[in-house]
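The form predicted on its own is given below as one chain in structure tokens.
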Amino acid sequence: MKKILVATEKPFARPAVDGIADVFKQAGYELVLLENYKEKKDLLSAVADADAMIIRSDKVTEEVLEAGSKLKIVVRAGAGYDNVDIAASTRRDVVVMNTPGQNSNAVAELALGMMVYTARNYFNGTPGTELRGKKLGVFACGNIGKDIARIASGFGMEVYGFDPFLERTVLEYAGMMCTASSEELFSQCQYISLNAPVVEHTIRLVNFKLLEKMPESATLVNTARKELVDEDSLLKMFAERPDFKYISDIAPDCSAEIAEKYPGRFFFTPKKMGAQTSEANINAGIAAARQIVGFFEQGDKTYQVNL
């Protein structure tokens, strides 16, 4: 009997955690659970008989992967997975999988709110602007990105898209007028969405080149990662241009000097709010749990990210 291990030091909500329990009980399998853990040991010991494990935000490193010797699968429920050791799943033969697409509503849906809770002065009281006829541009088309153009398109924005990957016409399907580049993206949009995930070439790939393209009454918004803006490019933004305004799902390391030289030109969650709702806890939970049975029953790979 295949076990598989939930490891979550941020629970899943009860509905998921049964809808992740009905699918194993389904195939057989055995569902340990470990959650709200504290300790990297309880870690260590619960992963060390388990074929597979499920995870959220907890970070899967090679001294992990050491201890779950018997693991052929790690599948991290949501769409960004820099808190795996990739490199390291690779040489042990661990297939890695995300769950793209089950949190990209709700990724879309903070963006946007974080957007208009910002044009309106955060709700103080003063007056402030709309969003709609604003030019929106979003850097990385994917799921979340998609979406970010649907619910803006409904605001009565004009949304532009870059992704080198995909084609125009993918674009042009999903509402968005397609740039050429970065640059032509940055230079149009008063609001900038980035929703590219944290790759070795997208590190720190925001400097301020771009941001200063930006026309005036800029905003950028942040629901993907921190690790995409160059921390020093941002705080030159900030001083060089009044107008500039930063809102972010996660706060950068230099969020302290942002907060005491410019008041009222940031919003940052108190922590990471893409993911946080019912819905896609659910989503992301039984999905993981479906892809664990259709890589053990039929060798589906589909969603692997350590190609």
The other form holds:
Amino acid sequence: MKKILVATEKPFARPAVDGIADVFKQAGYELVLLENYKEKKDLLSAVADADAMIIRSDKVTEEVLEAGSKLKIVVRAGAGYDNVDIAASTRRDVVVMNTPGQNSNAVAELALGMMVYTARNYFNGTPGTELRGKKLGVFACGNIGKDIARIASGFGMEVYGFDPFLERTVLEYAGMMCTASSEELFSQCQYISLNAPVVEHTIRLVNFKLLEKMPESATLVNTARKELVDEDSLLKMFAERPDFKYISDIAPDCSAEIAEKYPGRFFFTPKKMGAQTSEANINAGIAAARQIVGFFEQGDKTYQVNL
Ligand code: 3PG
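With the form predicted on its own in hand, show me what the form predicted together with 3-phosphoglyceric acid looks like.
And the full complex, kicking off with our chain again.
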């Protein structure tokens, strides 16, 4: 009987776990749950006899792959797979997949929710500002960027997009005006939403040269990864532009300094919350389970990311 490990340091909502259990029960697989674990050694021992594994932001390092010597497939229930050692997985013939689009609405709703919360001064009783009529720039326009554009349009925002990998028509179909460069996007838009994956060329891509182009009352919104933003540039921007705010679902390493020096100009969730809804957990968790069954039963490798 195939053994499938669901290893989630940040657990799925209960209905998602029930749905995953159902998929594996019907397939005749055994499900092992490792939720809320605190120590790496717990993951290393749980993965030892697993044929497949579902994870979220859990780190799959060479050491984890070594411990899971029977692993054939790892599915990241979510979009970003920068937490998985892709090269080591490929070397060991372990297929890695993600579940694109399954949690994008949850992330997009959080982005807009944080924007409203900050624009309204954290609902502290003082007059804030509205989103209607403001310009939003979507930096990378995949599933999450498109959902953000859809919701922002509903707020009456003017939405612009930049994505070097997508045709202009794709952005326009998703309700975004296409800009030709990241410089143009940052220069146009008071709000910028970062939605790019972390890969070699995107690490610290958002630097002072880009940030300083943002017009007055600039707000940077990050529901992607903290690594996209150069933190020296972030601190310089806070120091030189008193109008600048930073809202992020992943606190930067310099968050203590920002909190001490720039109160009222930031918001950081205490733990990554973008995909933390029942619906996103159900969508991504069950998709991951079905992808594992499809892989073992039909050899289906759709959504493999280590090609
Ligand atoms: C993703 O890449 O799918 C999101 O960042 C969600 O991550 P999480 O599953 O750890 O909440």
